[in-house]
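One chain is shown next in structure tokens, namely the form predicted alone.
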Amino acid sequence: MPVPAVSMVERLVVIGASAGGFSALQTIFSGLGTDFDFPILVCKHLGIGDEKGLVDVLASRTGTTVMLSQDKLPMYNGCIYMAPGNYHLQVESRDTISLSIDERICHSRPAVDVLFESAADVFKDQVTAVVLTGANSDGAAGVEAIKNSGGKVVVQSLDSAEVKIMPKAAIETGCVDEILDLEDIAAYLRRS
């Protein structure tokens, strides 16, 4: 894995996914290429111990720098940080992430809401949240926090989602800026 150069984090992308999320993440990461100028934090619901295999496969298939998040880990532009199983992934400051074992949200830890709400608190209007396929409503409260802080919200279209419950819950908040087919999300993130 290449060591990233030190860089100032000016904007952030956070992604939430659940059932069907592996394939969706692979599509987005492949579309981004390797030279995007922001960090990406990802909360995908998964079982304890499943995350290492997910990180390795996504990195090898997409060519991107994907790593498993650790407490107090610095963020670098051009890197993707995955939440470990059984820990909430949070934005601690503009250049540091943290982990917690607070209560489960929507029966999930890591929870999308926790990641999105912490990103909204720190990055305000410099964060873009993406809600992908999934089988519960986790992420809906986080979408409202992102929108209320001035950030942008993108949701995978229901037609392109393998499981529609998570994107549908996000759309029903009325806080969504864009509803895009999966294949169009990477291009949107690069130009926004």
Contents of the next structure:
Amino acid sequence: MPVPAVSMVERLVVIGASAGGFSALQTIFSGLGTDFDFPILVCKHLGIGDEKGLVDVLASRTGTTVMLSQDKLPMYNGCIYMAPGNYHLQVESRDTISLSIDERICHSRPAVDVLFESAADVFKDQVTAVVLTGANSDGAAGVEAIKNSGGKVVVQSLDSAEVKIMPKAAIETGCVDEILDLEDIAAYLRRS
Amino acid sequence: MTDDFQDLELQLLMDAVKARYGYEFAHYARASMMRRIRKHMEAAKTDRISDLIPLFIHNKAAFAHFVKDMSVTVTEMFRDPDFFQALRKSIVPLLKTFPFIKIWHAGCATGQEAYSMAIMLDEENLLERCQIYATDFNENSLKIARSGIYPDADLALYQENYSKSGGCKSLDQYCSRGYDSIKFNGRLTEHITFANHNLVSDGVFGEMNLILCRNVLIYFNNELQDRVLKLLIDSLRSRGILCLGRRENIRFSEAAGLLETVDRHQRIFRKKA
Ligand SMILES: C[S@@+](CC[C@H](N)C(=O)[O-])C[C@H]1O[C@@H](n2cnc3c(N)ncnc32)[C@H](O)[C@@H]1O
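Can you return the structure of this protein in the form predicted together with the partner chain rather than the form predicted alone?
Every component of the complex follows; first up is the chain already shown.
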């Protein structure tokens, strides 16, 4: 695993995904390359146990530094942190992530809402949230929190989403800045 | 939320709570804490953290509700089955060498972890030689833990975890069923003492052979994690075993130097001699 250069985290990207999210994440990570200058925190709903495989496959297929999150792990630019099964992933401070096993949200732990709300709380307008394919309305409340703190919200277009329920719920909040096809999301994140 | 002064307001609220009720939440991890505070702000229909100060100070019930929220009780039997499997394989043989065994579950919530331990020890013919202490600072949770009564609906998950952990019986054998609930046998309860203990403000527990403190430190910030980790280590006998939660780590803690790793993946450590 390449050792990332230590520099201040100026901005953050958070991604929420559920059903169909694995291949969607692969597309985005591949498109990002390895030199993006922000950390990415990902909440992908999963069954307990598949997480290690998920992380390994994403890392090997995309060449990016993908890690399974641990409590109070420092976060670095250019690294991707995946939520472990059965824990919520949170932004603890500007340079640290944390975990919790609070109640499930929308039947999910990890929950996208928890990740997004904690990101909004710490990073305010310096966070971009991305909602991808999924069969769950988790993430909608989080999207509102991101918007209220001045952050940006990107949602995968319904046409390009394998399962539309999650992006649809996000769009219906009226808090969305961009609706993009899956293939265009990586480029948007690099630019913004 | 108008939050230019969020950190200041948070600190003032924690100071007020401590002065009024003696509860120390100042060093709890921020993200989890903010989730709870936000929930209470919504209920109180306010958008300032500091508005909770008069509410909590004057309204005991409102504060009691907050304390209850702060002590998350999500737990299950044989959570992380492969951890229990590792315990059985690599720690039980060690325990067998002792004439008497003291075990502490710190932050036991509603007690499922302690009953899981008792069942495992029983199957290893060790229970008779064991005293299990299970503590939490949440009196409501302890009440449930002492009763040993859980929803029958949870039994399927517990059984699945238990089997995955290497258990080969039916959990039915350890409990009686009825009225949509299960109740663990007195034979198990006999060896477990449930007690109120606050890891932040109470002292060392003393001379344990094995301590489990899983998924509790995640609710503390680094400074408090370090302090509590030292307390746990101080409560262990020389070469005693400490088990943390699956996604917790001691890497960034000063106290880490006092421990050696037994099983990196399962977060099993041993106190250095
Ligand atoms: C999520 S539960 C963990 C239960 C169990 N160990 C497990 O892993 O399944 C966390 C527990 O830590 C307890 N806790 C939090 N702060 C504490 C403190 N200061 N002293 C004692 N217990 C505390 C809570 O009341 C809660 O029951």
